[in-house]
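As structure tokens, one chain now follows by itself in the form predicted alone.
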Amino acid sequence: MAPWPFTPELRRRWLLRKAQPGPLRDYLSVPCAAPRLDYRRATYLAVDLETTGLDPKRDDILSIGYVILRGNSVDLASARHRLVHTARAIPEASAVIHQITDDQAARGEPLEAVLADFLADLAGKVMIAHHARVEQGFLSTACKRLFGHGLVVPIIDTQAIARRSFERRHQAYKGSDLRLHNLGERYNLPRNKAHNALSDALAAAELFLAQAAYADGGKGAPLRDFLQ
């Protein structure tokens, strides 16, 4: 088995040599952001998914929402919300949460087309997500199935930043304290509609900016201080 390089940039270069022409190769052709870069000079893509469950190998992506951040501001004009086609019945337990019906999902766009556009917007950026393991797992699994290789991207997990902050201050916390909207309230951020992919992506974007501003005290910090 070939060795798997450690950093996202080295992994990107390694996969670029193996990827077939198409959306993933185009994405891989753009270098990752340098970890030493001042985070205020980086460009980000905050993303959230709604899915039929939590297992990327068995469950489907139902919708994807994302928005670009340039430095310390959110580019609202870049916001996108895409509904993804699935022919399988949506479990009632998940439909209650995200309120996407079978009829809506049947009218969604093919995942390959949605993912191709997403990769074009993600190229060269840092991905932001809350509890990023879910987004990373589903997106990487989908890329591997559709384009031959998993997704390589530098990631900022706003939930992980919050956890580190609590632990650094020796402050007790519950699992519910790490939820996206509960953390937003701690920073007096506006309350967006929960369990909508675009609303949650916007909430994650705003939360990261608040976390970063609090952490750096306005002096700036290297991107690596926030990376997963």
The other form holds:
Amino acid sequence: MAPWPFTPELRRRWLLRKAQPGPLRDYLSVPCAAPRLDYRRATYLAVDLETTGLDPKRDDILSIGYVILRGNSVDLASARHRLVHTARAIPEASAVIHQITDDQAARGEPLEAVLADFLADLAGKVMIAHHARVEQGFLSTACKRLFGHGLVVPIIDTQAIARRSFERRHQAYKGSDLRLHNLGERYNLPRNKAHNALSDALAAAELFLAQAAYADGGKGAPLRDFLQ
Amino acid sequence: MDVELLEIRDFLATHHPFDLLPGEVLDQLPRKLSVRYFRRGTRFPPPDADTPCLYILRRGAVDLRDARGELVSKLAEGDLCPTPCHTSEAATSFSGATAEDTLAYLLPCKELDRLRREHVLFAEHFDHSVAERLRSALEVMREEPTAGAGLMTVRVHDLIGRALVRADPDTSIREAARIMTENRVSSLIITAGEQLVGMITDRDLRSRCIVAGRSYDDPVRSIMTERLQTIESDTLGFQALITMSRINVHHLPVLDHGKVVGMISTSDLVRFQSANAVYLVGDIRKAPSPEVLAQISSRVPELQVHLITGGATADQVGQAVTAVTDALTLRLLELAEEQLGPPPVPYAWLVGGSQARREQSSYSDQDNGLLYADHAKPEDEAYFERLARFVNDGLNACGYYYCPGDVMASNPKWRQPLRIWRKYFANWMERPEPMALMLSSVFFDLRALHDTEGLYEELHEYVLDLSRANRIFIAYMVANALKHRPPLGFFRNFVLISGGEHDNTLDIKHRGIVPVIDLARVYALSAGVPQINTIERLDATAGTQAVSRDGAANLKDAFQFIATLRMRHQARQIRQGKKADNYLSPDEITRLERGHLKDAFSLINTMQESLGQRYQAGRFA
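Switch from the form predicted alone to the form predicted together with the partner chain and print that structure.
After this comes the whole thing, all chains and molecules, with the earlier chain placed first.
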């Protein structure tokens, strides 16, 4: 893999030359958005995963939810929620949070099919996630296992934006202040009672709209202001 | 469908007009939407939208202002922002800005148009003008009623005379007796939590406690009847009566889904039968004394409740209640004449305000005056003073309390021969002082009861001749009529007042009903028509120089809608054993009713504006 600090675009071009035909290669054939682009002209995909645990090496993806943003507008027609098949018993601790039972997980689709569709939708877009390390880790690990290479994508982490914004204003904050729903309240966002991958992806998408509206003062801002 | 978009679906399903769409259409609707976020203070709808859309507020608030920068509306969660999609309101020019951080759902006009084509009820919300919307709401309101008001059709829950009076099983007998005395009931329901466990009656107190020599400190459970016959709240009245006579009881606890909601007694049923205007008026004619009249008049609030339950409009209730007040007044005059002897000269008893307009609702204050023939001798005054006092006192005892402004026949100022009354009116119209204008709702809504010689007719014609010719007087009346303005509408659970202030409750009388009454009075005076009742005034002046046919029709609808909501509010209060008032809390009415009220307010406002402009223009011309 191309070493840090190459941009996702450079790494994408580099990987494209080596990639085998298949979903990942198709994904890589679409250029990444340029960091200088006005964020209102970019497209995004906000994603959230439910998993059996926090370790991408050992734990499984149970479900993936995502929705596409075109500029500063969330397109609900693009909303997807897919359950992923897993043979593994779901630990009680995680089942409590995402409410996915063993039965449901057994009825899920194969990860390869879900991931192929996801990659097709993600191509050319910026990925948005809250605490993006988890999504990036699991998706990249899965891509590597199934398609031979990790996932290369420009990322916006709404949690990191929130942290930077607290720090810039020299404002004290607690860990819980950075939670998706607590941040949503600060921006007067609706609170979904349901907790699953799609509702959290939508919540992250709305949070990003709010953060961007606060950052751009109505005059727009380059994408790079928000990227990891 | 996906559970997460289900939340958006449910949000839409609980908001008008999306609540009119069938379930399977609602299921698909979230996927047609996009979501946008606007910081507080941004233009709204946004200038950068590439496709025309309908905006549905999910969170936040938006201020809408007209071309002059005046706040015309304030939108909150669930409200729609008017857009080019609304063809009927496209002409309205306004500018909007978010007043809070706002999240909105956008539905492309294209999709909205498709929904409008496919769903007639949904389409009406957009296609109809404000006036049409209100008219169809009024039709629904009139169709709602539960048919005729007899025991054959009325349900037990509408017969419950008062709020539930109850006690715990461990209450002492003494305390239970005190509760019964305080609430003036002859039976008491005993509940443990919400569970009905028993009942005691006056008779139980006598036979199981006093006669049995039981201590008054024993718990009431020791004397209560435990095995109770109950009745469901949706049972028909006549079935309740049959049950009671079959098992020979006078009281039945009423249950609603297993929960006790009240008690019904044989006297409730009998009272219901007799609480209609015809019975009351019949009883009043036969009443031998003011004391008996006072007893009869205590049934007037029930009359109002039963009429409303039976689906009557405010106009019908007003006519019925006024018929009773008129009968009471006439009977008091008869009783007075019996006591004082025949009058020395002919006289007319004048009633003002809501009684004159036949728009009374249960108890109002009394407004009246006395007019006697010019040939009365000075010593005759004493007779009329005693007559006036007798009637005023009698009305007060009947619950029509003394007028706080002392506009009553017992006040010598309002007990005068015809020539003085003429002078009064001539003065008021030549020099419309604030005092005269304040009294205008009484004295320009005047009707005579008991006028054997037609004295009042003469006065009334004189007044109409004067007012028709007097533009300056009318201009003052116009200014007076514009004092009470309707609110702009609702914002969340508040009433939104012009200028952006909020009220917790809607003073439905002063902000909804009085403005129309005042407008109708101005129309009637400027056209010189004799009608007093607001609806009759609007009918009589429609299409004259005073008001257009459409304008009058719209005001009539607004008036009927608002007045009927008010009557229903008062009926609810009376049924709960509260004193009826005019303060409507926004959460007391449905979102749909709020929408219609807002339409009604805007129609009234339009008419006020146009009247104001006409007379202002006239004055400077």
